[in-house]
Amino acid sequence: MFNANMSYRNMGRCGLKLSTFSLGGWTTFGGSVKDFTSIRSILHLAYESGINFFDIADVYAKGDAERMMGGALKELPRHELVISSKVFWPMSEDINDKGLSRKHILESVNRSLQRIGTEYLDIYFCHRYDPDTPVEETIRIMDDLIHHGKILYWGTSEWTADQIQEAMDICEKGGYYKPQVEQPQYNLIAREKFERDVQPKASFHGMGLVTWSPLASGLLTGKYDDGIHDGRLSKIDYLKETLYTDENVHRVREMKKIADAMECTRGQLALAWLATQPGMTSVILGATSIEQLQENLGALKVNITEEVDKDLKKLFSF
C-alpha cells in the first residue's frame, strides 16, 4: 500500500505509524450500512487511498461492525493494517459482560479477535474509565495481553487527565506496559474539555491522539443549516441535545465564508484543521458511501495557515 497523498505520523512516542486520516465503524458499518458489498468497497477505497488505521469496537452494532469490517479487511495484507477495537460497554445482560474487569477484558478480546478474524489487535482501547474496577486490575490484564501477543498496544478513550495520570503512576510503579494512545472526542465545537484537560496530560506522557467525531456528527459540514431532517443527529438524542444549538448552527454558517475563500467544503476545512492540532496522530473518519469518503479525503489538499487557524479558533471559541 502506498499513496503519495497520505501522510503518516508516529503514535506519540511509539514506533507505530498511523495514517493522518483513518476510518472508523461507529454507527455506520453494521448499523446504517449493512450491505457487505458497500462496506467492502468503502474499506478497500480507504486502503487504496493510503489509510492504514481502521478503528472498531465490540459494541458497534453489537459485534456486527467487527464482523463486517473484519470480513473486508481479511482481503487486505494484514501486516499493512493497524486494527483497533475497544472494551467496556455491556454486550449482553450478563452481570460480568461489561466494564474493565480482568474477566470481561479477557473474554471480550477473544470474541473480538474471532469476529474480526485476526490473531492480534494492534491497539486495544478501554472504551471508558470503569469506576467499579481497580485501575491496576485493568492494567495488569492489558499488560498480560501484550505479553501473550493478543494486542500490541493499549489505550484509553474518553479518560480524563487525572484518570490517565493514575494509570501512568501504576504502570511506572509496577513496570507494566503504559497506555500509548488516547481517543477523545475533539472537533471545532467540542474543544474545551480536550484542550484544557486531556491534551496537556497526553502530551506530557507522549501519548498518541486519535480523535472521534471530527465533524460533530455532521454538524460541521453544514448539512443541518436548515434543520435536522436525517443523519446521525436525527437518530441519537444525546448528540442532538448536546450539539444542535442556535449558537453552533450560527457558527457553522459563518464558517462557510472561510471555507469558500479557501475553495473547499466546510467538512474538509474542519478535518484539515483538526489534523494540524498539537499532538494529533490520526483523525477518524466515518463514511457511509464511497462519495462521502472521497469528499472527506479532500481535506488532505487543504492548507491550514496560522491565520486560518486563528480565525477558526476565534469563531469556535469557548
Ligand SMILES: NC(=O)c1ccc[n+]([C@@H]2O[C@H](COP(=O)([O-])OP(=O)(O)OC[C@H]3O[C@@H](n4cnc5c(N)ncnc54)[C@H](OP(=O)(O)O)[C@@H]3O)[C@@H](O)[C@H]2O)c1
Contents of the next structure:
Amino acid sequence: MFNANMSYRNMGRCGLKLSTFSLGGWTTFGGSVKDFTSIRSILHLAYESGINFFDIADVYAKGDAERMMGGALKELPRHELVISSKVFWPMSEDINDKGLSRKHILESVNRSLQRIGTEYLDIYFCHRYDPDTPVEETIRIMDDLIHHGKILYWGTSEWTADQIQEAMDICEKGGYYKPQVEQPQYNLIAREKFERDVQPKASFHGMGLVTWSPLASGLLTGKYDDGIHDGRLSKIDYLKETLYTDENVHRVREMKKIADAMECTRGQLALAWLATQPGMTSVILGATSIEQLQENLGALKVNITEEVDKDLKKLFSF
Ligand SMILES: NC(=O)c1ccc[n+]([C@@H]2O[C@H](COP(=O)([O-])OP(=O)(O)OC[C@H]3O[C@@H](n4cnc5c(N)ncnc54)[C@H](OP(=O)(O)O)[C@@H]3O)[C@@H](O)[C@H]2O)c1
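How about the form predicted in complex with the ligand, since we already have the form predicted alone?
In what comes next, the whole complex appears, and the chain from above leads the way.
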C-alpha cells in the first residue's frame, strides 16, 4: 500500500510503516454502525485513501467489531494491511476470560484470529496493565506468539511510564521480544499523561505511539457547541459526564477562531495538530460515516505552524 496523498511513518524503531492516520472500531463498527454495507464502504474508503492500519479489539462490540471489520478487510490484499487486536477486558463471566494470563492470551488470540479471518495479527496489544498477572508471564506468551507467527509485534495500551519500564527491564534480562508500540489516549483535551509520562518513556525506548480518541469522542469537532442532541455523547453516559464540561465546551468554541483563520474545520485542526506532536506514529481515527472520514482525512492538508501549535497549547493548557 502506498498512496501519495497519505504519509507513512516507521512504528518507533521498527521497520513497520504505518499510515499517519489509521482507523479503529471502538463503539462504531458492530456498535453504533451495525449495517455491514456501511462498514464496508467506510473501511474501503480508508484503504483507498492510503490508510494501511486498522485497529480492533476483542472487546469492541463483544467480538462483532472483529467480525465486521474482518469481513470488510478480507476483500482487501492482506499483505498490505496492518491489523491489530487487543486482549485484557473480560469477554464473559468466566474467571479466566479476562486479564493477561498465559491462558487468556492464548485463548484470546486464537478467537480474535478466527473472528477477523486472518492467520496472523500484525500487532497485538495488552489493552491495559494487569496487576493480577506477573508481567513476565505476559511477556513470555507474547514472545511465544511472535515465535509461532501468530503475531508480528506486541504492544501495550494505557500503560504508565513505570509499567513500560518494568516490561523493558524484564525483556532485556530474559532476551524476550520487547513491546514496540504503546497505544495511549491523546487529544487536545487529554494531554497531560501523554506529554509528561508516556511519550518521553515510549520514545526513549524507541516505541511507536498510536493514539486514541483524537477528537475526544467528537467533542473537538464542535458538534456539541449547542448541546447534545445526537452522536456518541448522547449514547454513552460516562463519556458525557467526563468530557462535556463547561470549560471544555468553552475551549472548543474558542478554537473555532483558529480553525476559521486557517480555513479548516475544528476537527481537522485537532487531528493535524496531533499528527505533528513528538513521537507520534499514527493517529487512530473513529468515524460513523463516509462523510466524517472524508472530513477527517482533510487534516492531511492542514499545516500546523509553530504559532498555531503555541496558540492551541495555550487554549488547551493543563
Ligand atoms: N486502546 C484503548 O483503550 C482505546 C480506547 C478508545 C479508542 N481506541 C481506538 O482509537 C480509535 C479512535 O477513537 P475514537 O473513536 O474515540 O476517536 P474520536 O475521533 O475521538 O471519536 C470518533 C467519533 O467522533 C465522531 N466523529 C468523528 N469524526 C467526526 C466528524 N468529522 N464530525 C462529527 N463527528 C465526528 C463519531 O461519533 P458519532 O458520529 O457517534 O458522534 C466518531 O465515531 C477507536 O476506534 C479505537 O480503535 C483505543
